[in-house]
Amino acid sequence: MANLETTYLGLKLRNPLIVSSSGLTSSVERVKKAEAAGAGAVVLKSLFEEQILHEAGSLSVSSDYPEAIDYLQAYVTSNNVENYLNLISEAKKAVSIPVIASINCMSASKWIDFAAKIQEAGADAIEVNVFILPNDPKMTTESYEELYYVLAEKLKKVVTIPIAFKLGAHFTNPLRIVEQLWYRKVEGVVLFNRFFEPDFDIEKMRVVSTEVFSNPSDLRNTLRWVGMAAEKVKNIDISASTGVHNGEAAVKLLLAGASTVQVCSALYKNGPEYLKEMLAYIETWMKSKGYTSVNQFRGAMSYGKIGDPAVYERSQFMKYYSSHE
């Protein structure tokens, strides 16, 4: 019988399938139907700032006295903050795989306390899953890095945790932002994240939400980020994300260099026992190729390892379209 298990974070798990922070880890109840599933790990539900903070002013529109205002905004965020914290610790005494905590923020100065708390109710790790959208152009490139690197220097100094950040794929040089995150401690990054985008309801004249779920196509990009930074930030653990549709894609991915696969959509369209599936493709593949371990194949086909590298570089595709007059 093949090995699955493998080690992220520094925390051992039995296979490298994640369930991905979303409504499937967002009750006890949930995180269980996960482990029975087969889940390696999961990672809760994320608590949002952007959602604290909004219903936190909704309630205070109403009241046009300030100490009430702070009075409810207080309240909102306590019993948020409460809430969450208790699915951590019942979470943890209810299974026996790693549970990792996400912090979903906008801003570099509103989670360090939270963070500590995280920590006291027993998470075994935090993912830090934020995004400051770049919509000052008055702004460099660097400054809006520098907001990432801020957060992870203070996160650093309250917990002894492990830390990964879920980075969106939008940054100019996600290698470079790899590398500083390690620098400064980071223990892992998941690539990548999945955020809001706009449409528009032509006939309604509103904003809409897209399609939340992911594309089996998004695992391309994925895939090549991943096989880079594998080989180039050797160091720092890499949790692959969006894109993961199937047990082929996560061999894929764990070829690539990641250490573990983190499965959402996947899982909302087929049910968590889909993930028995998985990984049932992933050890008859490993049967068929001779490997008795995840550790043997890991990283085989990252950036460094294959014989010709350009092909993660690559970008154009003039080379294809050329026979197709």
Ligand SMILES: Cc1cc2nc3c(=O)[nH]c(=O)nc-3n(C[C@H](O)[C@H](O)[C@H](O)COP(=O)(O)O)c2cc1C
Contents of the next structure:
Amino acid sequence: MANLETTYLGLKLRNPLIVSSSGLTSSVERVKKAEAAGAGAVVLKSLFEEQILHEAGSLSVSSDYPEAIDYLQAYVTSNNVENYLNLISEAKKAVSIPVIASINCMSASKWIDFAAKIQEAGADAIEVNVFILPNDPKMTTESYEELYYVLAEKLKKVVTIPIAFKLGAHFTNPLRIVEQLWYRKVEGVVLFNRFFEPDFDIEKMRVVSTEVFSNPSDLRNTLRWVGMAAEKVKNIDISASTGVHNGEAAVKLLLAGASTVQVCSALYKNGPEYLKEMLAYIETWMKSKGYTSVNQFRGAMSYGKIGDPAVYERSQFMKYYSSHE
Ligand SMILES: Cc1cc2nc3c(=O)[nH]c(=O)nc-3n(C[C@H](O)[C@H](O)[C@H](O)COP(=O)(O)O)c2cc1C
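Return the form predicted in complex with this ligand of this protein as a structure block, the form predicted on its own having already been given.
Everything in the complex follows now, all chains and molecules, and the chain you saw is the first one.
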């Protein structure tokens, strides 16, 4: 039988498939289901910075949208922090796979001290799901990026468990962010998160939410950046996320150099049991290629292994255009 074991953030996983932070990991029962379906690890649904600040009595929100404030207040009061710490400790008791906690944040503020409680509750690692929307034309790109680094430095002072930063896909130079986080001893990055994107309902004249699930074609962007990061920032662990809808996509990301592969939309659509099918695909593919462990092929198609990425892409691009004249 193929050995699917992998190491991520210093943790030993029985296989590289992780159930992403979402409603799929919001209760002990769901975490147990993920384990039974074969998950190598789970990332619990995110606790929001606003929830922590609310309980600390320091949440001050202001927005042009009164509805947004109402939603936020209702959300933070019904999803309290104590419940989250219980979820961590109960999940740890209930399953033997690693349990990674997650915080959604937009600043390096007072909430950071709370990370120590997450560690005390028994989380194996923390995934920091940072969402900083660059909405101020007067702020420089560097000053936005600096927020990530300050956050990493502060968190590193508070916890000793491993940290992964779950990043959005829209940096000018994502590789620099990854490298700078590595310099600050962040153990891993998740490439990439998929954020809420607004749409307009032009009948009701309201801002509405769009499709939350990804498409299989979203994989391409993930594949490119995982392949590049694995080559250029050698020692940081990469967990690939967004657009993984089948076992083939997972194999591609491992070939690109990912340590682990996170799955969310595909499990919402097909149920957690779908992980079994994905794992079976990976095993069958490994067998067909004569691989007995994931380490034998991880990164075999990273950008370093396939030659100069610029030449590679440029030539494909030229081929595409010349064949569509
Ligand atoms: C319903 C739903 C809830 C989510 N909740 C969270 C969350 O709490 N924290 C987080 O970091 N990501 C959250 N995500 C993002 C997923 O973890 C994942 O990064 C994203 O969906 C891309 O992966 P996919 O293509 O496998 O869906 C959520 C996604 C969905 C669809």
